[in-house]
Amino acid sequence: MPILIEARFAFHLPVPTDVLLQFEAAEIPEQKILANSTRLSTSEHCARVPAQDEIGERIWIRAEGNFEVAYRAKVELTRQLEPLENFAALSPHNMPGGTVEYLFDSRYCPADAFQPFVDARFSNLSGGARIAAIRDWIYDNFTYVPGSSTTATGAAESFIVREGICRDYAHMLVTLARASTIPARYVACYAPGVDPPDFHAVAEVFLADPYTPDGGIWQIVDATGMADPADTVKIGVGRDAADVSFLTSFGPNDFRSSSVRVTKE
């Protein structure tokens, strides 16, 4: 069943100011984007480029003032989906160099100060089934609170506080994640059922595949509950939130107003 996406987001520039967006869902394998309009207000510059792994795009902008951003998307997902206990880990030495950045710490992620909790609590679990405890941990032990973050917010002060929203989740799952030596990273995403509705992010992770000898693949996981992998529509990934913000201003950013709207058909 396709996903209908609309999404508007409106910012203010005092002076000329370079701002990278990200926005608009990838075409990847397994996403086919039926239909998608992306309009954009004057700028002096425009330009696109491939996001981090070539998922998704980035685009450039400089503009001064008033600037506005229109999406609307249909989108058909075809994704490999099975329960994650199913997925076996896969030994460091096997993994495919593209993951290898996503087993270290990041601005957002200090996963080697974690590896004696997991060492504590999960010790009985290995693969796929350890992610599905940690998921299940972290959506038992946090609370989901608008507003009680903010972009300084890192998995360790969010593991104190328990609290938190979809970034402060997904970095904590991604964070016990590459503490227990399986690649985890960002995915900045749209998908229906999110409340309140919004830009989402959720955490993916790369265990063996079941189907492919010596093969791996990345596999959605959500500590929030709320979004379901099978209708998760990915725009990037990164390392952490850092590497997929929706806007990332390089000068003064006076953010108005943002919608967002996902349905399936």
The other form holds:
4 protein chains.
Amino acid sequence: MPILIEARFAFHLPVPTDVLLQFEAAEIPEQKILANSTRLSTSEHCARVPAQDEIGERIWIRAEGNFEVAYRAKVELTRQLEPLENFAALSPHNMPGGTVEYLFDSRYCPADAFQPFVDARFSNLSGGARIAAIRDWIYDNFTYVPGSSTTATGAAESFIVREGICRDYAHMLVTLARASTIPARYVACYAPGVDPPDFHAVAEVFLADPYTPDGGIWQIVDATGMADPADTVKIGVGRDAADVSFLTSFGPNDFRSSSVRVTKE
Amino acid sequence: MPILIEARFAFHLPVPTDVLLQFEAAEIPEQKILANSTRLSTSEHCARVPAQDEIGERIWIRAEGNFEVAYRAKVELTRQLEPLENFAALSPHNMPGGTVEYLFDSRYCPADAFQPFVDARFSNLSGGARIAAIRDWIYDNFTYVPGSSTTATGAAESFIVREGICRDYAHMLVTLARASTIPARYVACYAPGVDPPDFHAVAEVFLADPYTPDGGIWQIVDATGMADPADTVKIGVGRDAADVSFLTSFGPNDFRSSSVRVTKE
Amino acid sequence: MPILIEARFAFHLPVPTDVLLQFEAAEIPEQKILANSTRLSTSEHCARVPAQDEIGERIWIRAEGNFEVAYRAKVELTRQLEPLENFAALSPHNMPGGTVEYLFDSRYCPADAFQPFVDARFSNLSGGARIAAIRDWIYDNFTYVPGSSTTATGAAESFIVREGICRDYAHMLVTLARASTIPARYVACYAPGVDPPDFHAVAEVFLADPYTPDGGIWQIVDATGMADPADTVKIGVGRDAADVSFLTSFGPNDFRSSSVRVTKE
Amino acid sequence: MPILIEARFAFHLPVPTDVLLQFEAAEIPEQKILANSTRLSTSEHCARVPAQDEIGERIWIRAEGNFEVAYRAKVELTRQLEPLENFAALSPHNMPGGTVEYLFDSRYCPADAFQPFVDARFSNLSGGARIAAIRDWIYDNFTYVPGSSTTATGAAESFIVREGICRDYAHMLVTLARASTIPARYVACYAPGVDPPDFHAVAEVFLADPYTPDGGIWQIVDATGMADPADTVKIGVGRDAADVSFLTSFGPNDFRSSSVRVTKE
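Could you switch over to the form predicted together with another copy of the chain, since the one displayed so far is the form predicted alone?
After this comes the whole thing, all chains and molecules, with the earlier chain placed first.
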């Protein structure tokens, strides 16, 4: 059953400004783009570059004045999913080169400091079973409170205040996964069921899969419980939210409005 | 004139442990490896994976007990270097996809917060001239004090205490460059002149170069003033020091000793 | 020439809640209260307790529903003021017991870390001359931007972003003074000239004065340049803003409105 | 049964330096000093000032070269102690003025941020019963690891790494108590049973006691479990460790040695 996506946002650039956009469903094997349409206001410059890990594209624009983005897509998902508990951990020494950076601390995910916590709290679990337990622990101990965090909030603060939005839930899961020596990245996405409807964010972890050439497979995990991994359309990935904003402005920018609608056909 | 490198380090693993090593001169166009030898203690497992940005390799081992690394290399450098002041800034909208992540905040480099500072302090400068001014500002305002920082120290703390080692100088430069919308990465390296002799770290910034297919070129910058970019042998690159340690242990590890000797033939 | 103060604020307590208020001009030798009037909504409980360093009072209330505070006062100031440059530093070993706590780190003022900075930047200055230089440095390097900081912002963050409001300016001055081994405290106050009119905050430093029994005297310093120390009416003092809020609620509280008017008769 | 204390420490001051010492058992009603002897190396200047909350004294010295402190005391304790569970919480609006500052955030105790955590974890408990539960939670979740923390470590970091020394245990308890609107301070002390023998630190909380003029009483709490409140000899109190170090040097200082011995007669 395809996923239908409609996203619009508008902003105003008081002076000519470079802006980086990343809002389109990524064309990757597990996501078949059946139809799509991207309309952008006219700009002095517009170029596409590949995004992180070659998942999706970023769009560079240089523009001035009012700028609007209107995006529609119909996406069929063929993601290979299994209960997390079915996956063993991949030993570090078997991890492919491209996953190694996802073991390390990043801006919002200071994983190293959390090693004693995960070792004590999830001591008897490993691999996917540990990730499932971490997901449930976050779900049980955190409260979803729109407006409770800012762009400065990282997992160290979230671990203390125990509230936040999808971004904070994803950072917390990424942090505790990396502290468990499981590669984890941040995924900007669209998903039906997100309430209030908005751009969404989840985590993705790399677990052992003997049937893949790499020896492992990325699996989506949403600690907010709002999105079903089977229905989640990836936009892009990164170390954490620092890497995959739908809008990054390199100069003054007045954000005006946004609306996101995601449904199953 | 080739650079001669001799590096040795030893550690003890009380139990079978996965360890990630990255200490060899990277084979990249600007670095010709004339001769080299890597000797490692025997291990249960040993595998090479490409390192970040395909610069150099990481070595995964799984081993127990005493482990020694002995590395020798003779490297000829053909790095294209010009005074930083000769380089203009590359407009963000012209930046290739692979450089975009180097604009963003990372674990030790919270660049965003430094925008007002760089805008005020280096307001009339851009591109390579700004980088040169940033390098000189760090050199003038920081004191090189071995032991003054820890693995928890990031550029926010260094900016306050104004002392540190090569790692902290590199983080500070990377941070202020990114705050200036200039892509910057962290480079683990060998260089003659480092005192006391040790593994070294510098920064690298991406500036406009109309003669390259990408429109830009990475240039090495060492705010400590100890290493000449012409003689600097890159081991690997990353967002910051979180990404390019010569030794990362995924379990208990007693570090025993290290020695580094770098000379010009 | 007396200072006339008019302050009003209102809030709503959805459930019976304990609230701490501190908004009245302190009765201290240098401040003669010529006339004053405090009107509070009725409350289940209302008690006055002495505030920090016996400067001013705090009012505990327990109330529910709408609560309003209306305060008017006419205050004559007889503060002993001299140019900061006239004051020498008091040697630490001569500091009275009550000033010692104002040498130490507090929540928003991590002074210790700033020792290398003040030693390098203000090396040739001591006592009042150093404080004047610190005040001028903050004034020159910071931008007053309402809304740029939050209640989580401390001097470490302000030193990086170099913008803030009176509270941040006061924290920065307190921090750099303590880093210079000069006792410094935070002062909540009223002052004409504050723009937009509001509760104000300044710093106070303890410098040598051979004519006092203590050997020293507190002097007001306002790095924002908005308030004249001669016209500044102290409400209360503390280590930093954590100690002297005009309203601290120990339960849910909807803040409704406030207005402050301070004039010279 | 009196407590016998023997403490010695030595340091070297390369240049004439001001130093603040605080190491003697405080003369307070609950602590009767039966005998004591303080021997200090000769110094250019030596003066005693009252310490925080008038509990104990601080000694200012100005000296150069080798400096030694030798302290012996015999102290009889008549502390009024009851199981924590017997104490109700004191309503904020009944708290005396001198306890109010112990509700607020301090350098190492960012209590505000922990409100959601204590509300969730200890929701059904108040007053002394909540403090007992907090003490037990820290004891159960933290590991005592000498050397695991530094003077920069606060309760936010300790809450994540879940290891530390007495100082960190005390900071954590103070933080969670204040987050529960219970005044809490940091107590430097001597106690038998501390292993390895050293200066010790515990927390003290202010709980309701209808038989006291203030309506409340301070009660010692040691989350490390090493010291019995009945045998704990207070040196001094403060907001946190920033306030009560046994040695604070305002200039270069080479610490040489210390030994502490505390026994019951």
